[in-house]
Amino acid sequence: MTIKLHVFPLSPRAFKVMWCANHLGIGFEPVMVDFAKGTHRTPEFSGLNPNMRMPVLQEGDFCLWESNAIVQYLASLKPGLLPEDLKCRLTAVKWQFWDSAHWDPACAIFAFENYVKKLFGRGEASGSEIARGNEMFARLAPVLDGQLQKQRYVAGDALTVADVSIGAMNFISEQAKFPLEGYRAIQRWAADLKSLPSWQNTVAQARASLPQA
């Protein structure tokens, strides 16, 4: 049965699930969620996710929302991103929780203020919000950078769901202006991710999924 991924392709959370599927070689049909047209507020979409947010995975009657849960599901379908050893697997999953609770909310501030506002014509970035984001980054980035100083990837020497979940934000790192100067391990890791064929293919697919003017 065909997997559908309901996504807004320019979002890192959408990129996350598309990249995961592409990396594992899992075919899917991308379904555009057009925020400008209010697709996420329609009864059809709210029936898939009552939170009216994307991404959403749909496979027949099965619907799954929350991007990291979708990554978990996809990684359970094919080997490659979920370690078999229980302790190694839970180490990777631990970092997915860290992403949801800490990294994603911090990145979201810069994504909204520097990227989304410009994308949808919603005014200038808020200085107070950027200051709040900088404060969060000053606490969180050293945690991630310190981890990546010890090993190639977040949960070890192999790519896992942890890298997919946390690393997807690098999709918009330039547009969002994440304050990553000085965090050389994060910069090295981000460059590694961007060099992957699955990353590059997903970038192309995301751009191709956008409605043409």
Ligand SMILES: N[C@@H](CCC(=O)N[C@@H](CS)C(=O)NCC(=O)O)C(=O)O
The other form holds:
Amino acid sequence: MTIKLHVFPLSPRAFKVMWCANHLGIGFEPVMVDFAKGTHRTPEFSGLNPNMRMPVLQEGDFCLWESNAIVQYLASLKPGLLPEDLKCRLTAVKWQFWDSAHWDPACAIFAFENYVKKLFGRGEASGSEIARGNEMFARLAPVLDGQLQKQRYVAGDALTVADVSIGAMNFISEQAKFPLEGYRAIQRWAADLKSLPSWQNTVAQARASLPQA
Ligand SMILES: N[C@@H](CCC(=O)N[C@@H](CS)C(=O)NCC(=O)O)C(=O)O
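Go ahead and give the structure of the form predicted in complex with this ligand, now that the form predicted on its own is out.
Every component of the complex follows; first up is the chain already shown.
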């Protein structure tokens, strides 16, 4: 059965699921969710995800939303990103929860203020929102940096779903201007992820899907 990924490919959450599939060598059909045209607000799309948000994975009658659940699903189909050992697996999964609960919402502030607003002509970045993002980063980035000082990847010496979930935001690191100065281990890890062929192929795929990218 064909896997469809409903995505707005310039979003890091879309990048996350496309990169995961590409890294594992899982073929998929990308289906464009055109935010400019409001595709995500149509009754058809809300039938796939009542939250009216992408990404969504569709495989026949099976529909899955929440990017980290999609990463879990894809990684369960093919070995490579989900450790077999229970404790190692849950260590990786723990960081995916950390991403959903803490890292992604902090990054989303910079993504929206510095990137999305420009992309859709929605005005200047809000100083108070950036200040709120800086405060969140000051608490979160040392946690991630500390972890990456101890080991090459988030959950150990091998790339896992944790790196895919947390690392995908680096897709827009320049445009979003995440305040990562001084976090040397995060910078080393991000460069490592960006050098992966699966990352580079996904960047090319995402850019090719939109002429203005
Ligand atoms: N926690 C969700 C967040 C999904 C999300 O917020 N997607 C955004 C784009 S990055 C969206 O579809 N927004 C549409 C809207 O706000 O109307 C996930 O990780 O999948």
